[in-house]
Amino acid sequence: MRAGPVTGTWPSTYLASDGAAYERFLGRWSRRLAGHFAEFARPADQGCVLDVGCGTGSLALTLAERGAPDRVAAIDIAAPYVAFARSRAAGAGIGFAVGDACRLPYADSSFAAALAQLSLNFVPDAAQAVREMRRVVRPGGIVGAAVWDFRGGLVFQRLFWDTAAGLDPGAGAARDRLFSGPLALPDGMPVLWRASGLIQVERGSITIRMEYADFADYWEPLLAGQGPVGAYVEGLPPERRQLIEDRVRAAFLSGAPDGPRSLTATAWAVRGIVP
């Protein structure tokens, strides 16, 4: 399955079928980026919360963590992610849901927050979905996101696609169009949480490590078929990938031997305001 369409400034699906691979190459990155970004986000400790883009869950189990897990919700079109994410047994009492962000099934006012962790820069409409956010949050409550900073803050892609654009025009397209992405600027966010209406507009960068115990757990959760990266490794010959794959081992080894690298990962942050 596809899940997708995305933004014209992205390839034109997002693929996602597999919950399990999807949390070994990103998931396991994005539980590690949550708390920081509940932090940045600072929901009110009372009402429920959304979490938009849910995923395979990993902003969704870090609300959970800080305060009932009846006062999280959590939607995703990927209906692949939604199942992972409702079978892990930290999940239990969280309201996970197969949906639209464009078109959220609930009520106006219904949450103290809705939040949307590496999500809404793969949403067809960012602009709709933000103003959905902004109308089932109360007034006075919070909207948040976090997008990766893909053209200057991500190492473990920007290793790939480099390499890859050296060999194959294809992967340079590639790279062109995910970190030509506007919410992934600096100011693409805020920019468009003020034109949705929101006040007490607020920007932060994240950053993490990404700790990788070798090539290996670098590379075979690229070969997953998740995501932009997966979608074009999947659709490579297999010289093409043989190639592409030896020269990003040896920009992953930099001359050293093989073993634990630790790579940083930045996400630009926003909050606003409904008023």
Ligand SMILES: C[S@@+](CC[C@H](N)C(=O)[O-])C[C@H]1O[C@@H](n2cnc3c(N)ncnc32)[C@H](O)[C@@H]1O
Contents of the next structure:
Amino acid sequence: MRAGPVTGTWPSTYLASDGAAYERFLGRWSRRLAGHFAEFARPADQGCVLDVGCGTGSLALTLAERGAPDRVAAIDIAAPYVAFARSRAAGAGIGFAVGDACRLPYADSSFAAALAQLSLNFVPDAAQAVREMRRVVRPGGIVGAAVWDFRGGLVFQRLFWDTAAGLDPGAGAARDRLFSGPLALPDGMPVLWRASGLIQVERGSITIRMEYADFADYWEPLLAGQGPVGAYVEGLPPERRQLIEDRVRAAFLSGAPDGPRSLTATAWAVRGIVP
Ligand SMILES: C[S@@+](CC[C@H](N)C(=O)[O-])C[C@H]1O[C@@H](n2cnc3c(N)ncnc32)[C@H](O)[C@@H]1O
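Cool, the form predicted on its own is there; where's the form predicted together with the ligand?
Up next: the whole complex, starting with the chain shown before.
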């Protein structure tokens, strides 16, 4: 089942149809990012924490394992991802829900923190989502987010999009939308945080490594139909897809035999306090 169209009135631009496929594509790495993001955000030791745009649960599980908050809640618009997260987190005590970040189904001031990892840039009205995160967090609590630094710091996507853009103007247009979205730029989130009335706003930058066993380990998850890459690849005629694969393989290998490659991935992070 597809979690809605990529364009139109659906409140997400992220193609999210299969939790297991997302795990291979990105979840295995967003789990790694989550520990660093939780350390950056520093939610209080007491109170509930909300994971907004939780996907398959990387951040929610990390928060629950850290044990500090009394309870973790998590919400995502994509029912297939929430179903996957529920089954993998059975027994962790996380309250998962399907819903829109722009209309959070929680009472005012009910959380100590609301954190959104890699999701806000896929919410068409991100300012409304931040207003909602602020509304559900108590005064003194934390509103935080992380978004990939696509333009300057995301090697696995650079490899794909820059190679494809040289062969297909459609890929160039998709890359430019993703890489130059306002929240992925250095000041995008801090400006939005201040405009939303959050105080003591801090920006950070978090780098992880994505370790691939070989080219197949890098390439095959891109074909699984998740996110902007998946949506683009699904629409390609077979000959063009083969040509892009051949050129991306050459870029991935960079003249050395196939085998392990370690690619860096950097996210911008922001945290602010509810006055
Ligand atoms: C790149 S994934 C990140 C998932 C997860 N936070 C992680 O770190 O792996 C982006 C997520 O944002 C979710 N999303 C996009 N728009 C949303 C909205 N309006 N409300 C809730 N979730 C949304 C998508 O369904 C998807 O799961």
